[in-house]
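Starting off, we have a lone chain in the form predicted on its own, written out as C-alpha cells.
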Amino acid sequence: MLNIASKLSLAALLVGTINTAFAATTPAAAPAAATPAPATTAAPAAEDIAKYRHHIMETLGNMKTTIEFLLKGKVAANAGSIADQAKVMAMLTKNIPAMFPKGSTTHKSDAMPVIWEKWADFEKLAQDVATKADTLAKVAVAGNAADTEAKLKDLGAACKACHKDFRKDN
C-alpha cells in the first residue's frame, strides 16, 4: 500500500504530464515540463480542459482545507503530511496559465472570457499564486505551524485576488 507521499508523487507526475499537453496551446506557453506529453494528434476538447482545470482547482482548495485541519489539530498529522501537501500545491500552481488555453471555456466553466482579453494581468496573478504556494511549501518543510498558517492565508488571498477578476460566481 502506498503512503501519502507516494500517492502525492504519483498525482504530481500525472498532473505534470497532462499540463504539458495543454501548455502547447497556451498563449505565451510556459516552458515544457520534464515529463513527456502523451502522444496525441488531436487538440484537447474545451470541455475536457475545463473539467480538468476544475478538478485541479478543487484539489487545491481541498488541500488548503486539509492543511487547515492539520494545523488546527482537528485531525492527527502524519509526519510531513502538511509539507507534502504544500509541496504538491506549489507544483500544481506553477502550471495555472497552461490550464487556460485560449478557447477553453464552456457554459459549465467558471473561467471568465476576460482571462484571454487581459492575459498579462491573469498571468501576473497566477504567478503570484505560484510564488505564494512555493513560499508555503518552504515554510511548511521547516515545520513552524504559525509561519505555515500565515503563508497559507497569503496563498488564499492570492487565489481570491485572481478569482475576483477572472472567475464567475466568486
Second form
Amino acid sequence: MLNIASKLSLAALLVGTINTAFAATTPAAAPAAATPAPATTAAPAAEDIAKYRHHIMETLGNMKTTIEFLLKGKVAANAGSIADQAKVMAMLTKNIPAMFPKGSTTHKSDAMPVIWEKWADFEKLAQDVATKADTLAKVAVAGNAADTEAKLKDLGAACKACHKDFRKDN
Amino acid sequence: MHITRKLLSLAASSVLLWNTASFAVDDAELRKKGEYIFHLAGCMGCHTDTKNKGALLAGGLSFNTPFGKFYSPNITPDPVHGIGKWTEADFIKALREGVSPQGKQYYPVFPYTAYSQMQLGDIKALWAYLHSISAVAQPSKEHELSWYVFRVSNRGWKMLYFTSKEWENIAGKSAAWNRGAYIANALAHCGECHTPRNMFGALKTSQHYAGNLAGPEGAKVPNITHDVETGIGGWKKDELLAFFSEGATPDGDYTGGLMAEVVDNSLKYLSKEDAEALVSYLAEVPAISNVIKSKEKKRRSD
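For comparison with the form predicted on its own, produce the structure of the form predicted in complex with the partner chain.
Complete assembly follows, chain above in first position.
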C-alpha cells in the first residue's frame, strides 16, 4: 500500500513526464478539439500507451481521493496541498485524447472501439474534463473548501460521462 | 378525455373531502411522487433512446439478449403509438401481472417481475406522472427474436418463475432495512443485472446479487453481496453513499457503462433517508464468494 507521500511523488513524476511529452508533441496553446484524428499506430506502441494511460487514469483517481481526504479532514492539512493536488489533475487532463491512439486496446483495456468511430464526441468529453479540472484548480488555489468540493463533484460527473459512453463494463 | 379525467379526479377528491374531512392529495403532489418513483424504478434508461437524442419515453432502445433483440415500446400518452388509451387498471395489470390490455404476455426483459412487488400507491402515483408527460407519435419497433421464442410461451415461463405479490415488510427487520429492500428489489431492480440467470433467463435466487458474467449487452456485472473479498463487503457507508450520488468508487474511479446510467437515471435522485435505507439493506445481503472482477483487472497499469 502506497502512502500519500509516495503517491504524491509518483504524481509529480508523472506530471514531469506528461509535460515533456506534451512539449514535444503539441503546441502549448492548441485546443484539444484541434487534435487530428489518430492514425493507426504500429502494434508495439499499443501496449505501452495503454499501460501509460492506466497510470495516468489511476493517478487522476488517486488525486481525487487524496483531495477528499484533505477536504473532509480525514488527514491533517499539512499532509498535502489541495491546491497542488488539484493542479496535478488539471495538468494530467490537458490532452486525454492523445493517450488513445487508434487500436490501443490490446493490453488489459476496457476502452471501447466505438471511441474511434465517435472521435469528436470523445474529444468533447475529454475537453469538458480538462475545463472542469482547470476550474477546480482555480477554486482550490483560492482556498474555499465548499467551492472546491462542489467543483470536484462537477469534475467527477464529467469523468463519469466519458466512462458511461466509452468504457466497457468489467 | 382530459376533461373527463379532471372531472373524475375532482369527483374523487370531493369524496375524499367528504369521507375524511381532510385535504385531498393534490394532483401535482401525486405527480411529484410519481416522478420520484419513475426515477428510482429506472423506466427512463430503458424507454428513452438518450444516445440518439430520442424523445422522453418514446422507446426504440434495443436490447440484445440470448433470445434475440428486443425493442422498448413507446410509453408516452400518445393514443395511437403509446399508452394514451390505457386506463389506470390496465397499467396496474401490466406492472403486476406482465399482461397487456389486449391480454398479450410480456417478455421478462420488461422487469415487471420486480415491479409486481410495487405498492399500489406507488403504481398509481407513477401512472399520474406518466400521464403528465408529452405524447410522442412515434411507432414502436417489432422485436427481432429467435425462431423458438413466442409470446405464448411467456405464460409457461410465468408459471415456473413468477408470482405476483406486493412487497410486504419483513418482521424483525428495521424500517430502514425494509425500505431499502423495497427500493432495491421492487423499484431499482438491482438483481436484474447483478443476479445471474438460468438458461431460461430467470434469476437464480440462490445467487442473489452475487454478480453476473453474462449481464445485459455482455456486461460483466460485479458481485455486490456483503462478501469482503469478492463483493462490496469492504465498502463503508459513506463510500456507498458517494457511489449512489456520484458513481464514485472507493478506489478513486468513476463507474461507467450501464451502472453510470443507473446512477444518472436513478440512484442520484435518492433522498437522503432512502439512500441510507439502501445502505442498510446492502449491508445485510448475505455474502456469497464469487469472483467477477479479477485482481488483475483492478489494477491495470501493472
